[in-house]
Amino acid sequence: MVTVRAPATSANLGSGFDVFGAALTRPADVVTVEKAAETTIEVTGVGAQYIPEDPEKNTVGAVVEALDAPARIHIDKGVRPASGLGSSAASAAGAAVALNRLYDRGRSRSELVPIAAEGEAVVSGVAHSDNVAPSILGGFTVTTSEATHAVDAAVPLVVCLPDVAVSTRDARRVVPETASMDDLVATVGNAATLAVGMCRSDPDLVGAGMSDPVVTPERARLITGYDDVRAAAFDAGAAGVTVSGAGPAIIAVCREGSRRRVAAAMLDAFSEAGVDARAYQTEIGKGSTILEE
């Protein structure tokens, strides 16, 4: 038996659509695997009732097939589905790390990223790695079709999750197919600024680099109260605010000592919009961790 804690993640971070990702210290999934002749999946925890246990429909099924590692798998969900916090990625990442160890497949963490991404395709229709990469590797990640690069970064964060759902498929449908040259140049400049900020663990640079004139405005329209929540976070001292992944979670980069104020302000703003929400005071953290074997 192998048990792995796989962290929630935030993808895109505004300017890094389908490229940037960050592991969060909380929340997380816990995945336990045991060798078996035939794969079975049991899901408990937050939102478990919405997650299929059929291996052909669950993200971990593709991971089992890729590693040729049949198992009894238990997923204790700490990351709510349809949250914008990499829920399906956390399960796939945890399963990849656990099954690799259980069957001694010898794959490196980097080699497990595309395997876990195949699991993501079951849910979103696209085998993208911007969530699974940080959930496996930890830190701030930059993922391209060629490779994934990760760097540790000490950046305080608040993630505010409203009690509404936005599916990844729906969020991808609103992404514009074209962008103006001015918007492209602005986005590239912001993404470069954010990456430098992460390498320096500088919340102000990271926040300045989050702005995205192309994708975020379209996805923000799917989130009730987004503009007011964003404004409230800035008023409370946030350095940058954007949609986390596909949403509806909203992520704020915070200066030291401001997380509690920012979290309270974001919750109040959602409440005024008539939306219940939960806030996580978190930071960029480690990737999937083996808890027991």
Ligand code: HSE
Given for the second form:
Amino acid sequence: MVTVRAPATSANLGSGFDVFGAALTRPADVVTVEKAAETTIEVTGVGAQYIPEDPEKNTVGAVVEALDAPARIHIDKGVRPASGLGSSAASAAGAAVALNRLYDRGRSRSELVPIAAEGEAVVSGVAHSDNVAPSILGGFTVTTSEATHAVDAAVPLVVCLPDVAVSTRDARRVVPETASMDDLVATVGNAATLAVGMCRSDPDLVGAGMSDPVVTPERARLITGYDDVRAAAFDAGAAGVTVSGAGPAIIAVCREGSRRRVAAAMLDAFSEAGVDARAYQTEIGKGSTILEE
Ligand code: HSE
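Could you drop in the structure for the form predicted in complex with the ligand? We only have the form predicted alone so far.
Starting with the chain above, the whole complex follows.
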């Protein structure tokens, strides 16, 4: 038996659509696997009622296939589905790391990234790796079709999750098909600034580099109260605020010592917009961890 803790993640970070990702110290899924002749999946925890246990439809089924590793699998969800916090990716990442160890498949962490991404595709429709990469490798990650690069970064964060669901499939429908050259140049500049900020663990640079004129404005429209919550986070001292992944969670980069204030301001603003929410005070953290074997 192998048990793995796989962290929630925040993809895009504004300017890095489908490229950037960050592992969060909380929340997380816990995946336990045990060898079996046939694969079965049991899901408990937050939002378990919305997650199919049929291996053909669950994010973990494709991972089992790819590693040829049939197992009895238990997923304890800490990451709510349709949250913008890489819920299905956390389960796929945890399963990939756990099954690789259970069956001694010898794949490196980097080799497990595309395998877990195939699992992601089952639920989101696209095999992008910007959530599975940080959930497996930890830190801040840059994923292209060729490779993933991960760096450790110490950056305080708040993620505020409203009590509404936005599916990745729906949120991908509002992504514009084209962008102007001006917007492209601005986005490249912002993304580069953010990456330098991560390498220096500098929240001000990371925050300054989060701006994205192309995808985020379209997605923000799907989140009731977004503009007010964003403004409230900045007023409380955040260095940057954007949609987390496909939403509806909103991520704020915080300067040292400001997380509590930022979290409270974001919750108040959601409440004033008539939306229940919860806030996680978190930071960039480790990837999937084997808890027991
Ligand atoms: N990059 C993806 C998106 C992450 O924004 O659609 C969500 O799974």
